[in-house]
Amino acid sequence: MTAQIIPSRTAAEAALAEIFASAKAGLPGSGAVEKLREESFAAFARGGLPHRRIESWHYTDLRALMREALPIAPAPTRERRAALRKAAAALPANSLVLVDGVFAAELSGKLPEGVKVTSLSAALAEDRPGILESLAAAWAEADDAIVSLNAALMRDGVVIDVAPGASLAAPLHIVYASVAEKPAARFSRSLVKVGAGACLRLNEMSLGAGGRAGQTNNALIVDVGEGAEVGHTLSLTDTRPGSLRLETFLVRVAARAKFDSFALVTGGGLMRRQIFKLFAGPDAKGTLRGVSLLRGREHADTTLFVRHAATGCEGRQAFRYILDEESTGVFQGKVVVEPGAQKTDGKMLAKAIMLSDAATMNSRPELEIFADDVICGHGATCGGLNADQLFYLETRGLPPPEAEALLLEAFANELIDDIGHADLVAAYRAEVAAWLAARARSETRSVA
């Protein structure tokens, strides 16, 4: 693989080509894995970083926004991992820790019965049967440069197998941590296979600066078996200014399975979360929800592709944004109902509250329906806080800033309360409260 295959390449694209050329020999896997890496980087290199002329990236021109490509974070030494031991000891039970994209078994908790976890690097080295097919996730039809780049440079992650019929009482946590001394890039790819009839709650979170600084390109693939129930939550909070975070979530839902996902997004830098979801079996139910809280010059993009390929499936997509100062929010949702996917019930709605005339919200919900017996709808709203509601609270004695904060908190927490797990609801509510408090302090300093 040579750098010349990227035409008119930017400095970041040229650096990525050099990074791949120098790093590929040391990445795990051989034979078929090496072929997958080469093909994936070639797919990325043909077009380079996605830009505004690519429809799904129209509002997040990564070619223009990504000025440099950071070197891959070095593998954490045993000593540097040990420095995280105290912080890791305070993590919830059932935590799986990735340090700069590398699975650290010694920092991870004891696994519950019915769950087997191996590192991605070990699974690739062992050439486990079917592992490449699962990791490639061709069913997602994710023709995307960032997904290809992740497949080319994936260094590690976790492979989680949940046995059929297993029921986990507590959430399983994937924790992203970092010990890199200098700004660096991380490429991790994780796979979760949930057996038929199993019950799992999965939570993604960060420890310290892990995943919140530098450049991160993560991919998580979830394969939900027949009749299984999976709840998923993701905390993309406190991302550091100047950072770049790209998150890809691919999920396949089998017959009669139930899947629910929620993400909270706050912080500086540039964030893009893209979701590829397939209803693969009949009578499945799936929900995607998220709240983005943005201020300053923050940019957060949520783009989802939902494909109904089976009969009688129910899909719900609900996303909310609070935008202040010069922040930019992006929501793109495309739902495709394939021929034969009759009795589909699908709804998608994005709402945004604009707290500043300088804020920008880009909403584009889409439906493509190729079946005639469906119930589908979509919508998007943008506006300020309700003046009547503010006036009502103020007449009850609340100062204007507190009245405003109360309405914003209610707007965000309405989706958080649907998570269905008391501890996680409390944690995400606390994140919202912390963001509102930080905003109030910033406004107070501005007035002073």
Given for the second form:
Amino acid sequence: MTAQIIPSRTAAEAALAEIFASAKAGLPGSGAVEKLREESFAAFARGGLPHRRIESWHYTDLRALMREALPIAPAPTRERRAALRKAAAALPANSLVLVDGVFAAELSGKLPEGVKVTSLSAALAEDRPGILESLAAAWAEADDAIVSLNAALMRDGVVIDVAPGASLAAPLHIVYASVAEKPAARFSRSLVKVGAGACLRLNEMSLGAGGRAGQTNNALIVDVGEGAEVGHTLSLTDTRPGSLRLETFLVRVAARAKFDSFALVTGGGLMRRQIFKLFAGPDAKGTLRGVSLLRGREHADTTLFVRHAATGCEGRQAFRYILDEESTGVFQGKVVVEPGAQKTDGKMLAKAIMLSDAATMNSRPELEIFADDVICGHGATCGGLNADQLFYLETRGLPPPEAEALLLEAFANELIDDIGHADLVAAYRAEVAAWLAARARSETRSVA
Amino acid sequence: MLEIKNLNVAIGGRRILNDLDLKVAAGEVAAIMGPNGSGKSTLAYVIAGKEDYEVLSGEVLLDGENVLELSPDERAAKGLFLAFQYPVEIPGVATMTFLKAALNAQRKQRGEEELSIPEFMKRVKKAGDMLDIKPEMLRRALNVGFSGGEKKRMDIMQMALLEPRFAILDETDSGLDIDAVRIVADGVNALRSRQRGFLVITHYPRLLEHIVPDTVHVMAGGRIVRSGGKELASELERTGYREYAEEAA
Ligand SMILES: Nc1ncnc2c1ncn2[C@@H]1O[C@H](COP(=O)(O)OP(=O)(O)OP(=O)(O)O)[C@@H](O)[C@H]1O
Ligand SMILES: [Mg+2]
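Moving from the form predicted alone, what structure would you give for the form predicted together with its partner chain?
Every component of the complex follows; first up is the chain already shown.
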């Protein structure tokens, strides 16, 4: 007898196969794109949903946690579109709206000089030169089941081109609007190419115009050209329990470029954000920061792969978590310094504040250094609020819940203040304040 | 105004304060001196409401009310203030945000209205000017990156702003330069009034030349072993604490 272990497919995996089989004919692109989709899905299907025995998914066992695969969101109804048009009118200038993962040019305003935007579906359909290559290159960097699934099912997204030397005064916003009436899935992929010496601020946010808990698998690929400066912010906030958010972020930083990214994660059910950062040219700077605020049984995983492939680059990674009730935070950070990448200066720090005994934090920083002349360090802390600080505030008259909220707000805002753009700082601070206020309200309720 | 009766306090099973009795009348400035480790900061913390200490018996009465049953913020709202021996750094909390939150929290507890922003700014400016706190310092996170002396001045500035009824100063003069001692002393003196009491803990008679106390108490071994007038401070400077060592044991 031979014992061959073939793991049986889960219901979600089976459903994904069906979704791909029935959706692929209608997805944009032909020829080479179709081939890429088929290969990507095959790669996904070989391993199935990632699970705890896959090292980078150890703390987020998607195979066990993803019970079902939702159908792809249908095109929005006329009423939904009308409602959305109203909501979109309140968006800041330079907003690019994706409706359930599909770019809605009519909801997006006029763009400033130096920026060109098209939909990914148009770029794929017309086989625009370079598009496939940049997708494939991104895929090679991020060898991961969820990225493969995204490549197979990517339906649309935005392709943003910032001309070399262009300098945008106001931020550009990518707005993810979810409008499907029934819980649905969205697969989007966006490409941002920032020309040499250009200057861009890119903000990603959500517009929950009545959508239900759903599943998203988004990928964003940012190419930062030589000497360019890019500030990126992402608000991954979702108050609907039971949602599944899979977010892949790929950034390639060219020589002497500066890249800075901040993400705020709150709410929702299960969130996995994976960031692949490549220092491709010398003397670049790249910072990744993030704050996750979790309660209930929320689970948020941020996993970084930072690769230094060039000399003299400075990498900073700082992530903070506030974990309440039975929530789970995951931080994994792998920094690889390749043999040639001398004079690399890399630092990584993960801090968690635990507000409940039932909350869990899993931290795993990892360094793989193959060059000798580097400065690299990492650290992780995890604990309650500082008792001396609390006491000090209380002696000044702040009741314990207020003292606690002030310290928590400060913990989050310290990273937010580094965004360096007043409106965005104010917007992200407001989201933190809203989360704390919601927490305070539910605490009062549970005491009453 | 403040009356401590038969206070016994332990930490980690070790007795620190022993049958301590002390009275400070309204309008009085009482100084406490005593050797290192005699329990002065412990007394200050217990009055302010720090959790770590185990109060075995006794009472701390503020105008007849036992504050030991109140939380630290409630004690603050009743008018108790502690200037810390080591003021705490709080990264990320803007000093102005903190000052406003503290002032309004106390007012709310007392059933008073929130201060308007201009009124708040006016008061901050007044207190800041009095203690030579530069506007630049107020823009930083609370106590972060402040020098030792700046932190002490910031604590006294908070006192000036919060206008407590009873203030405890735990070695506020330690680490202050000569000018800063005078600035802090002027700040305290400006607040002296018939309704307000002070407990000034110090190692240096020099401070008591600026803030002239009504009474001086010697603390040793967790109790008050001697009390007298302001001349006691200079006497201690000559004699040291040797003669109290056996009383303390
Ligand atoms: N958290 C603690 N755990 C254990 N022992 C403590 C703790 N806090 C204070 N003590 C002890 O209590 C005693 C009194 O300390 P306290 O800080 O009150 O002294 P002090 O009179 O203020 O001294 P100093 O003049 O040096 O400031 C000391 O022996 C000290 O070691
Ligand atoms: Mg002391």
